[in-house]
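One chain comes next, on its own, written as structure tokens: the form predicted alone.
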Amino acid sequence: MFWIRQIINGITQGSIYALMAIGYSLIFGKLLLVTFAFGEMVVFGVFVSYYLYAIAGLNLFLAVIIALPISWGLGMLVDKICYEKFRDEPRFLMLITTIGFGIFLKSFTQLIFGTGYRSYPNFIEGKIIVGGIRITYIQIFIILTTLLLLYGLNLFFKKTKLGVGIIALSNDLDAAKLVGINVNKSIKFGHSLGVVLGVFGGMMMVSYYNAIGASMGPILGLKAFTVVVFGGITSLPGAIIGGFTLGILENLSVATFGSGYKDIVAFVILILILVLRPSGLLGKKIDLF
């Protein structure tokens, strides 16, 4: 029973990682935008929902609904500042600008919301007992919501012109231009969509653990990056597999060695993949610079 509970916990956490990793993979793998501000954008978006709930007094779900369009706007702003003018320039310039913007956004978040951790409520309370195994409603909510979003994203990328255009950019940018795809519009939309997915994943994470802090950005960015590298930078299905794998392995390591080893798992996986298979499980080799 104990190990089954840990696997359920891992699937829940893996659902969150998968959603955040898809957002990161969309930006980094499909649009080939080098970013080191992803975690900071996620934390800022989550704090907006916290502010609307705890300070403005809005219903939690209403606060989330309002915070997501604001996160979309943040994605548009970052694209305008960090990417738009450097589309045809060496990509290390994007890297530098996103590092700078990430530092700014982290400092701005700490200035506005403080440096300490805050309590973030569960989206849904309660639990059920199945065969002696306790499953909370928030776990069911996270897993089902992630699966529905993954299904919707699959339809979007396969059935819509804009979604197909975003995927086409990563395959051949010049060919995408030749067939009439609006590259600038697709990049802006894809980047903002990636940010929103990351923010919503971050909301589910802090709701699951009931805590949020302005300093969480770097570790969230690292986890998303690790999952993407593990699954393959260019592969959205790989990001899903990587997310669930990391979530399960982290929880099994906590059960075996203690909570102090939880974050070490991400570093070990990242190092092993970079050494043994740099393209990841399902990815292909790309040249970012």
Contents of the next structure:
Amino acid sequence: MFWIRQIINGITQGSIYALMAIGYSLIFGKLLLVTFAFGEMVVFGVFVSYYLYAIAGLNLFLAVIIALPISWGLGMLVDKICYEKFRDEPRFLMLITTIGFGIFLKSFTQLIFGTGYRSYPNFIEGKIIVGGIRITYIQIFIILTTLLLLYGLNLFFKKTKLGVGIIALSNDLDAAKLVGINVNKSIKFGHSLGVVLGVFGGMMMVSYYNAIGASMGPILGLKAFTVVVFGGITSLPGAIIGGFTLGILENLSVATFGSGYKDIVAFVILILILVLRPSGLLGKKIDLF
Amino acid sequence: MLEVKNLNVSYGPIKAVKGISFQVNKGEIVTIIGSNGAGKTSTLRSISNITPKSGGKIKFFDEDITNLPSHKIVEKGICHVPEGRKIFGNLTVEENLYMGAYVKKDQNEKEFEENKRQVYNLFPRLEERKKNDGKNLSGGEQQMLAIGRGLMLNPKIMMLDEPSLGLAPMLVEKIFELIERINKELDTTFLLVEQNAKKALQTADRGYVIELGKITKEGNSEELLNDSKLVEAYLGV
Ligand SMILES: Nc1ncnc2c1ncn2[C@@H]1O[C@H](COP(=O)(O)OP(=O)(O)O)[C@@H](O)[C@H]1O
Ligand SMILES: [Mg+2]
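Moving from the form predicted alone to the form predicted together with its partner chain:
Everything in the complex follows now, all chains and molecules, and the chain you saw is the first one.
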């Protein structure tokens, strides 16, 4: 029973990681936009929903629904500032612009929302008991929402012109331009989509753990990075597998060694993967720099 | 239909194309021949606007397209089959053809199928391999796919960058035959850039010779093939 419960916790956590990692993998692996501001963007977007809910007094779902397009806009802004002018330049430039923007965004978030941790409400309260195992509604909500989104994303990348175009441009940028893909627009769209997925994952995470702090950005960014490296940076299915794997392993380790060791799991995985299989589970080699 | 005036392309301090001018008329096959590094690829890439120009003017059917973004240029019906094919390696042959029709906004299933049939009739080999990933095709098949993908656009003009590069002599022969066939049957105009000067001139109506970023000779193919200096320099006799 205990272990089944831990695995359910792990799958919930894994769903959240999977969403964030897909966002990250889309940005970093597919669009080849080096990002060191991902976690900061996620935290900012989540804080916007917190602000709308706790301070402006909106209904939580409404707050979330308004915060997502704002996050989309943030994605557009970051593309404009950090990437657009540097598309044809060496990639380390993006490293610098996003590190800079990340620092700015983190400070900005702290300035507006304060430096302390705030409590973030559950999307849904309550639980059911199935065969003696307690499952909370928020867990069910998170897992189902993630599966639905993954299904929708799969359709998007297979069936829509914009989605297929993003896959094509990640395959060969020149060829994408030469079949008439508006590469600039597609990259902007993909980047914002990645940010929104990350923010939505972040909202589910803070709703699951009930806490949010402006300084959470870097660790979130690193976790997403780890998951994506594990699955293979260029592979979206890899990001999903990586997300669930990390979620489950983290929870099993908490159950075994106590919660103090939770974050270590991710970094042990990161180091092992980088040493043993740098292209990840399903990824292919890319030359980023 | 395509008119290039005083085109310049630079990479930092390197001047790759130094004020070249040429034109292609409707229905023609025109070739630009020149050795490695002469500026052929830079010329085509700057017409498509995937490499910036440092000067010059491009007109297509009397419309100034010099500063249009690359996807708009494709929408005009200008197809560029790049050097090295650049097919989508992770997509299947059929998906590559689908990508070729990317800008055809209102194309229905039937038109798409018809175009695809046309491509498969020209390149039966592609139909045999339609479920294979692009990266698993041979060099010759990739070149066919690159041309086939371009044809899905129903282009008004096709600009081919060294289609014969790296192909076995028999395949080279075949590709040039197909270019002539497409030109006749589909009434597609061609701008053909080649190092293989002899084959290119035998296929083309007219030719330009480019050396170190400048056009040094032009004329109809007969004339150029009979030019003794040119024969010495490029035709390897
Ligand atoms: N991306 C680039 N950066 C710097 N120099 C380049 C680049 N591409 C081409 N060149 C230079 O421009 C000149 C013309 O190259 P190119 O247009 O590729 O010629 P061709 O296609 O006729 O072989 C060459 O000297 C080449 O070295
Ligand atoms: Mg070339």
